[in-house]
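Next up: a single chain in structure tokens, the form predicted alone.
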Amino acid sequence: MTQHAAEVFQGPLERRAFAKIPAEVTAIGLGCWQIGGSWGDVDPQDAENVLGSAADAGITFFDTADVYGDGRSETLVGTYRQQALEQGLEVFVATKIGRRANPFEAGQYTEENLRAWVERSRMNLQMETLDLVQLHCPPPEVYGDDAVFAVLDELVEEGKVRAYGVSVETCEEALRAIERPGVASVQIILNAFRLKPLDRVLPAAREAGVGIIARVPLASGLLTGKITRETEFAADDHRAFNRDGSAFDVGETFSGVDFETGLEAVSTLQAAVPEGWTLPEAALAWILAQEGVTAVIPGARNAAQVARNAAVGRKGPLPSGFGEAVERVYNTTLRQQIHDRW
């Protein structure tokens, strides 16, 4: 990891359970995609670097998945961990098997395909026992296949995965998920952009004991704040081709937010930040004070980044004010534009 660690770090970083999992991550962990693929070119040492600094932070959760950048982002944090407890650092890594699915469709989640994948992301992790593993956005009929899930189960039984999960799209699909007795996790894009799953979701899954993974939490970038009408994305970052959700689920870009929209919303959320807080680190903590949440997985794309979103772990609690302004902004500007589609 880097020399600088302890004289920009101080303290523990807020840590909490899985309560299916014999295990304790730290509350903001480190989101893998951008330093696999679809997000814009990243070199290859500012992605190790964008590890190296989160073992500075004191993250000890990563999240990644075997279809970012084709097993990339897999083999770097796989390559990091070894390096991490060579050093006697803690790392708890989640995984996402199924997007390589093809065609992706139900018929593929066969148990030869399962386990395939498991075993792809073992060797590209090197892990013997995968920590957690999730099914990555699976098509809707998978919820209610008994075979895919009694696969998961004897992959645990085996000791080839810890614990499983499901990565889901829509609040319905993640209903579906908590009501399966094994998954111990269920991953949704919550944000200052997204407070559907606030209703139903979060109650459930706190009476079930599932734990919650807060993905894109910051709306693909918009709530940094930095992101304006004259921004520029390159040609291979999903900001600019998954607009119309051509690639993918719409919802995985700028949560589905239409992007005009969402820059509307950032400027309101922009005026009612408290004093001493910026607005990333403002909606992270709002996504960390919503009872049932157990981790907020922020990309990162360089160590400054990896930085301030790990700073938020350390705050403290946000002062009152800011989420009553996201709930406004939500009911106002962005609610009937998505709320019925997730």
Ligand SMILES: NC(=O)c1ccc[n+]([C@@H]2O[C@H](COP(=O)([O-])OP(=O)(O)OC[C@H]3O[C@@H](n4cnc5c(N)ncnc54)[C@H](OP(=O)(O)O)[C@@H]3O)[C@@H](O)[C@H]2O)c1
Contents of the next structure:
Amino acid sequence: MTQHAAEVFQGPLERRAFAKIPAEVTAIGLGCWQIGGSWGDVDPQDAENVLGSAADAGITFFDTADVYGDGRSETLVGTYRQQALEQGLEVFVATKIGRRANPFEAGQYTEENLRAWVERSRMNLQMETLDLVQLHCPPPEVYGDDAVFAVLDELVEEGKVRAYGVSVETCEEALRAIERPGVASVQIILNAFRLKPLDRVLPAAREAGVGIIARVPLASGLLTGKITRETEFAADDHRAFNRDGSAFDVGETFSGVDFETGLEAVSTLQAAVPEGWTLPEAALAWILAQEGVTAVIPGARNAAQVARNAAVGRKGPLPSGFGEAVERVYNTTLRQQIHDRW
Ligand SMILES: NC(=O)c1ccc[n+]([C@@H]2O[C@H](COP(=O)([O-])OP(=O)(O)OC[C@H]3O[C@@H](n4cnc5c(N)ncnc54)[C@H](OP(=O)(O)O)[C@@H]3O)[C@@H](O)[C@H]2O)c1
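Okay, that is the form predicted alone; can I get the form predicted in complex with the ligand now?
Following is the full complex, with the preceding chain placed first.
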């Protein structure tokens, strides 16, 4: 990695604060699911280049999970973090726990399991204190389980975890998480196909000082405009095997929008992209413009994608017009499929 190459030549990336942690991260982070698995074959060299490119671009915020490649993503991020620290670069890592257990089997969120998952992430990431541990889309009963949150509080007191949050599927779950006083962040799907978090979740998070991490910002790549009916996905890419939600919540694949409707929505949005912008840039900048968003975490399979996404963090505000198109497309094409479900 070239030390802060992009910062030196192009100015720093925008940074935002997590009110409760306290920590400042780049508003454009990096989603590290791709360097773990479930996106077809991602070459190990590409995975390393993705992290190196993030460093070059000045990105300081990384989102991973213990299950991405069964620890592969965490291990790569941990190794990268050590190298970055040696070069004096700061890195903030958010990981997730809870999906090593079968989420459909009750009673998995025991103290013993929570502690074991945290220990494994500390080892994979080579971190004495994990920056941010998120419960990874836990089953609904976990939100009301005081014992789970008491264990997380203890882990903070013991110095194993600096802060904790919840990655959620639905807006109702987000609101329940925000009510928990120890919750520092909520990770939720918020993008041009998912507008419901704007109604109640963002205002509640702002009020409570809870950070919002916007995931799946490009609707699994659909919002780049590069995917067509002819695009072929590898059999081990979730965009091939989870379109029907048979492996995990269908909302994580193309944001839960059916493929044909997604393509139609994208083509309308393409026409509203401001001059001098690309669709993925506009899609990311639109999320950053929503008050209460702390960071957006596009995933990337290669260095070029990271660099292009990071550049949005120094591009300045999105010109008017695109936001109006997003609302129009949502109301006419997507709302019926999406709004009541998540
Ligand atoms: N339950 C959870 O907590 C959960 C669930 C999902 C995701 N996440 C987190 O959120 C992150 C982001 O979501 P995501 O990765 O699922 O979806 P995403 O960020 O919406 O889409 C990522 C995909 O978009 C394409 N892409 C990204 N930048 C591009 C660019 N500049 N130009 C062209 N194509 C580009 C790539 O597609 P190709 O691969 O086709 O090149 C990439 O794999 C994940 O990495 C993960 O950290 C968390």
